[in-house]
Every structure is written in structure tokens, then in C-alpha cells.
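There is one chain below, alone, in C-alpha cells, taken in the form predicted alone.
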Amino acid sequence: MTQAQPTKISLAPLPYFWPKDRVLAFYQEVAKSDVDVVYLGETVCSKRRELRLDDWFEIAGHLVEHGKEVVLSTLALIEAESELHSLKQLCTRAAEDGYLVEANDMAAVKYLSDLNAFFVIGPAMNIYNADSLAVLAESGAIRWLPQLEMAGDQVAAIVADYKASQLKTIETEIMAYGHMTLAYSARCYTARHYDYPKDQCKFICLEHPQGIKAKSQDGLEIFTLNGIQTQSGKCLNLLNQWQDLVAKGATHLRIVPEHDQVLEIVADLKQAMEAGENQVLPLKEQHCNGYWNRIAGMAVV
């Protein structure tokens, strides 16, 4: 019989546009965490130059030495030929120095599979069965993250469904904490909030760490603006129901770091995980698990 392996805390790429130092400070923190896997890079905005490429690889040697599997990250929405070239140099680079790329978008499942690399479906990318999971697989996919939209119940039913299949194993792995992505636009939302043209932004993400508050009529937070994200107004809180999580599949928790004590919330899950008890966060008014217990999505139980 296979033993069945402990499930793994993941951390997400950055959502937001931090300065240089910030990032390099925080993932140095991340080395000493208990993060087992660490994503890394740009994929919300190609205009987010604070690092470049060797800065990132340069942040993965790092990681690696202190026992972290890297995975690097690609941009969600392609839009020019510049992306796509530096799509194709990231891709070739990872698999030169032997790194996971979590793909989150076709193009850059096409680039990974012509390069017989493995790697990871993306939250960008919309699997809702197993055959579709199959296709992938077939391609070099080995995890993948459902939509966010998704019930348990039905994250489960694809994972059954697909070990059925008999085919090669997949990981799993299902966001727990952090505020959703909910659409992409070609539009981006952060500058015309100040008027700005997309091309002449300003670089003005930076001054929005952890991204616009957009509110309805009645004052209700309904959604957070990031660039080209639309993310949820709610914070995602699936932490206290790790076990639901990891019963119906999971093989990852990803967290989102989306401010710098995102690590304490780290140790809080894996002392959690280690003693076998549910309690993580506590829920409160700004969390949301709606979607996971087949409720409105922004609703909390």
C-alpha cells in the first residue's frame, strides 16, 4: 500500500507590486518559515519591473538552499509579443535549471510541453472536469489548482474521477487564505481609477499594496482592484477547515501573501495540521468561504 505523503503548505507569487527591498525582505523571512513551497514571480502586470528575471532566479537559489521546492510563476493574460518572448525565456530558463513553472496560460503550457518540462496548472486556468485534467496531465501537468469558484463536493468529484482514470498521479492543491482573483481584463483598473492611461500607469500599483478597495452603494467592500485583477472584496478563510480541504483532495494549502505576517498565519496552519486540530483563524467580518461550502461566495459559515 503507498503511504500517503503530508500535505504541503504553498505559498502564492506576490499579488501585488511591492518595492524591490520589500520583496527581497520578505522572502528571506519566507526561507525560515514553514512553507514547503514557495511560487515566485510576476503574474498579474508585465509592467511590474521592481525585479527582474535574475533577481527572481536569484531569490529561488536562496530558497532552495533552505529546503524550499520553487515554482515559477507566469504572467495570466499574454498581450504583446514581449510577453510571449519573455514568457518562452522563462520557461526555458526553469527548465534548464531544473525549476517547476506553474503555467497560467495556454501559451505557456505549449512552451513546457515542446520542452518535455513538467508543471503546474495555474489558478488562471479553467479546469472544471477530469478530462480536461487528463489533456494536461498527458501535456507535463503534474498539480493543479481548482477554480476558486468551485464547491468541495465538487473539487472532490473531479479528483475521484480522475483517479479513476487510472492515469498518472496529480497533486492538488486548493487556495485556503487570501482575497480571490475573480476576472482578468485587458483593461487595467488601478489606473483609471486615477485616470491614467494603461501605457503611462505611473507605476501607481505601488502605492497600493494591497490593492484598491472598491465599494458598493451601501458601503459593502464587494471587490479589490489590482492592475488587471478583479479580486474579491472578502478575504478567503478556508484555514479552519483544512481537514474538509485535504479529505476532499488536497494534497497543497496555498496561502496568499498578501501582507508580511502572512507567515505567522503559515505557523498557525502547520501547528494546527500537527496536532490535528481545526482551529486556525478565527473567522471574522472581512473573511469569506462561501463558494467551498456551496453558498454565496461571499458569505461566511
Second form
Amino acid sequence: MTQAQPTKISLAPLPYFWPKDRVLAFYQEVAKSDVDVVYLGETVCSKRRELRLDDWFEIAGHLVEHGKEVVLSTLALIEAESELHSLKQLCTRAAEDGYLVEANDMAAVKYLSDLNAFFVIGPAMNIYNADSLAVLAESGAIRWLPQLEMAGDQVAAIVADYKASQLKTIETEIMAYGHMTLAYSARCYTARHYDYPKDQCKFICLEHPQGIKAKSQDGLEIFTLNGIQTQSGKCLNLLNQWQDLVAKGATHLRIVPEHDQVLEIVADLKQAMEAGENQVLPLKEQHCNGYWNRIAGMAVV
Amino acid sequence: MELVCPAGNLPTFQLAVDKGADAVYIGFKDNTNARHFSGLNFNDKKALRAIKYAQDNGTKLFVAINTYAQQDNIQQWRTAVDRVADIGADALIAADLSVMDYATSKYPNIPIHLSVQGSATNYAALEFYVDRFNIRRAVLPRVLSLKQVKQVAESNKVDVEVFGFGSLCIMAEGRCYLSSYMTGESPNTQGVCSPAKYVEWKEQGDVLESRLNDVVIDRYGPGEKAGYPTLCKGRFEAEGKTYHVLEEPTSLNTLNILPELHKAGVKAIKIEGRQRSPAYVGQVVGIWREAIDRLMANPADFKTEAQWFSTLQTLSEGAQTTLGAYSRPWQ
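Return the form predicted in complex with the partner chain of this protein as a structure block, the form predicted alone having already been given.
Next comes the full complex, and the chain you just saw is listed first.
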């Protein structure tokens, strides 16, 4: 009998536009942290170029030296020819250097399968059933992130069905903490907030290292504006249910690095997992966990 | 250039055919399609009458099975594909990998159109679907500029269909989960957005307030025209400013750039609105038929009619139209 692998902790790509120095300093800390898998790269906007591809690969190399597994993540919404070109470059170089890639658009799946490279199915890829998962596994997927709006029992059913029908195994990574990306648009809402055209955005999102909060007219935080992304107003917190996540098939628990304190959360999660305890981060007013429980995502159980 | 029109019921279907649609698209009466509204869509009997009417008039019928098959009820999507084959529809409009996989393995002769809900915005993504499922056409999300549409069309991977007129999704279709965040139901899972059963109107003094699952979407003062609380078109507050944070209530209208779309190699124009009345669909189809005929007759010197615009304006959300992603501030 094969021994089950211990559940790993992963760090999502940085969602916000941070200055280069802050990014470099952050990943210095990540190298020393309890994180097992680190996803790197720009997934939101191709205009965000504080770091070049070379910079990301340099960070990747440093993290690998510290024993981390590194995955390069791709842009989610690919519209321009130049973006396809950059995507192809990233996929090719990652494959050459032996890094996994997180595919966030079918274009990445196309390029990676042409390269015979293995990949991770990112969170914007719309897998809602085991048959769809099998289609992408056939193209080279070895890990997947369930769609955020799916409930825990649905994820468990997909994992079970996949296991029963496929010869290959697949890893399942579930987002446990962070603001959820709920929509992608051609429009940049940060630029719109300032009445700037998108092509003259002045990189204004640098001034919003945790996005811009949008509230309903009676004061409820409902969205977080992050460039072309509309994120949830509340922060997903499934940390205290990590045992349920694992029971439903999670091989990896994902945490979104949206502020400097996330590495403390990682440490607390690691400690709780080692001790078999379920209290990691108490549910706060701005937290939510509805999707996992098959109700509105913003709700709390 | 083909004109593809919506129908939510048989009278609308017949009217769309009569007014000159080249193809009419429908959905079945369940959550396998992205307009799963009560009182809308086709049962088997009505679908058969529709296909008979279409064939008698030389019009094509497409069926949209363009939500994502849910694991615990995947058979429902397979049955819907079987019904597409049974009635002999001219194309299946699909978004989900498992739906396309099932269709190509069981009915390799049914042409597949990649739905806008499939969210393919570039030619490399389309290549994947061509290689894997031999799709014949792709409906592009309403997020691309004219130049980008041109690049996709010119790559010649597959025929391209774009939206011409109707309600405007401002997010990349198939990649928007805002509705389920607020209500638990979304386009991908239930075929709905901002569902009516969660809508509530409250009058407080002379302010009219719209809510969706108890979240305030907008407040209207005296004399202000109130609109359906689609959650991305509400007024919210950010850093002390209250405004349409995501988008104003408005409809897409691309009549003005029809010659450019044709020149770019776009093969079909889609009209949005299976939820609309026969009168609405009839008027819109009539105008677009006239426009496309005029364009085909003389592509080099296409002139629009002021009356087309004024009529389409009255049929638009908030009586406003936009070029959406084709307009400069979006790019």
C-alpha cells in the first residue's frame, strides 16, 4: 500500500501590483517560510511589468535552492498578440528549465501540450466535472484547482469519480484563504475609478496594494477592484475547515499572498496541521465561506 | 455574413425566421443553457415544431447547451446533447469540455460552435478546441477590440461569430462568478445571472431601492429611471465616490462598425436576447437584416439609417448603447 502524501501548503501568485523591491523582499521571506509550493508570475495585467520574465525565473531559482517547488503562472485573460507571444515564451522557458506551469487560459494548455509539458489547471479554467478534468489530464494536467463557486461535496464527487475512471492520478489544490477573483473584464476598473483610459492608466494600481474596496450604498463591502479583476469584497477563510478540505480530496491548500502577514497564517496552518487541530484563524466579520457549503459565496456558515 | 438570432419561445422563433434570420438559436427548458428563466425555452414538442418551421423556410436552428455540466447531474447535459441529435439541429453551441467530448464521440457529425461562455479570447485557445473537438465556429467574448477580433479572424483557425446587439456582459463570459457570490446561482452553474427571485424593491421616502439577495444594488431618486438590478450595473461606493463602479446600464450596438467586422473576416453576427419578447426580437432582426443586406450589396459604401439607431436606442437597456470593448476607453 502506498503511503498518502502529507498535504502541502501552496502560495498563489501575487494578485496585486507591488513595487519590485517589495516583491523581492516578500519572496526572501517566503524562502524561509513553511510554504511547500510557490506560484510565481503576473496573472492579472500584461501592463504590470515591475518584474520581467528573467526576474521571475531568478526568484524561482532562489526558492528552489530553499527546497520549494515552484510553478510559473500565466495571465488569465489573453487578448493581444503580444500577450500570446509572452505566454509562449513563458511556457517554453519553463518547460526547458523543468518548471511546472499553471495554465490560466486554454491558450496555455495549447502551448504546453504542444511542448509535452505537464501543467496545473488554474482557478479560472472552469472544471465542473470529472470528464472535463480527464480531457485536460489527457493534455498534460497533473494538478487542478476546482472552480471557486463549487461546493465541497461537489469537489469530493469529482475527485472520487476521476479516481474511479482514470488510470492516472491527479492532485487537487483548494483555495483556503484570500479574496476570490470572481470576474475578468477587458475593462480596468482601477483606471476607470480614476477616469483614466486603460491605455493611459499611469500604473495607478501601484497605489492600491490590496485593491480598492467597493461598498454597497448601505456600507457592505461587496467587491474588491483589482485592475481587470473584480474580486470578492469578503476574504475566503476555509482555514479552520482544513481537515474537511483534505477529506474531500485536497492534496494542496492554497493561500493568497495579499498582505505581508500571510506567512504568519501559513505558519499557523502548518502548526495546526501537525498538531491535528482545526483552529487556525478565527472567522472574522469580513470573512466568508459560503461556496464551500453550497450557498452564496459571500455567506458565512 | 450570417445573422444569428435569439428565440425564447415558438412565436419569437417564427417571427425571427420571418424577419430574415439566417439562423435562430434556442435552449431547452432546463439549466443546460445560459438563459434558464421561467416561462422561457423549448420542450421537445416545441423544438420539433421550430425545426420544421426553420427547414420549411431555409433557416438554420442552433441549440445552446452552454452552461457547465455539474458533476452530480451530468446526465442532464448528455440527454440535452442527445435531444440536439434527435431533432436534427444544425449546430450545438457548447462551452463545457465534457459536453463537447460527449458530443464529438457520440455524434461526430453535429457541428459544434464554441459558445461565448467558453471564454476563448485568442486564436491559440481556439486551436485547442479545433484540435480536440473539431469545432466549426467560435463566438467571441465581448471583451476584444476590433484589432483583436481581426487577429483572431485572420488566423483562420475557425469561423468567427461576434455579438452585434443586445445586453452587454462586461466581464469575459464564462468567467464571471459574481452572481453566485451574491445569490448562489450563476451563469455557469444554473444558467442565470442576478436571478429574479432574489430581487427586491423597497420604497423609502422618495427613494426607490433595488436589492439582490438583500444587497443594495442601486438607489433611485425622484424622476430617475430604475433598471433591473443586474449586479455589475449597480451604483456602489469606492473611496467616497458613489458611481457605476463596473458599468452603466447600457446595451451593445455595433452597427457602426459592421463594415469593419465584415472586412475582418467575421462570418456571423449574433443578436443577444432569448429572454426578449417577440416584438423586440422582430424589430431588432428586421433592422439587422436590412443592414447586412445593404452591406453585402455594396460593401465599399455602407450607409446606416438614422432610424435604425433611434429604434435600437429605444430597445436598449437604460436607453443607452455603447461599442463596449470596441471603444477606446476600454483598451
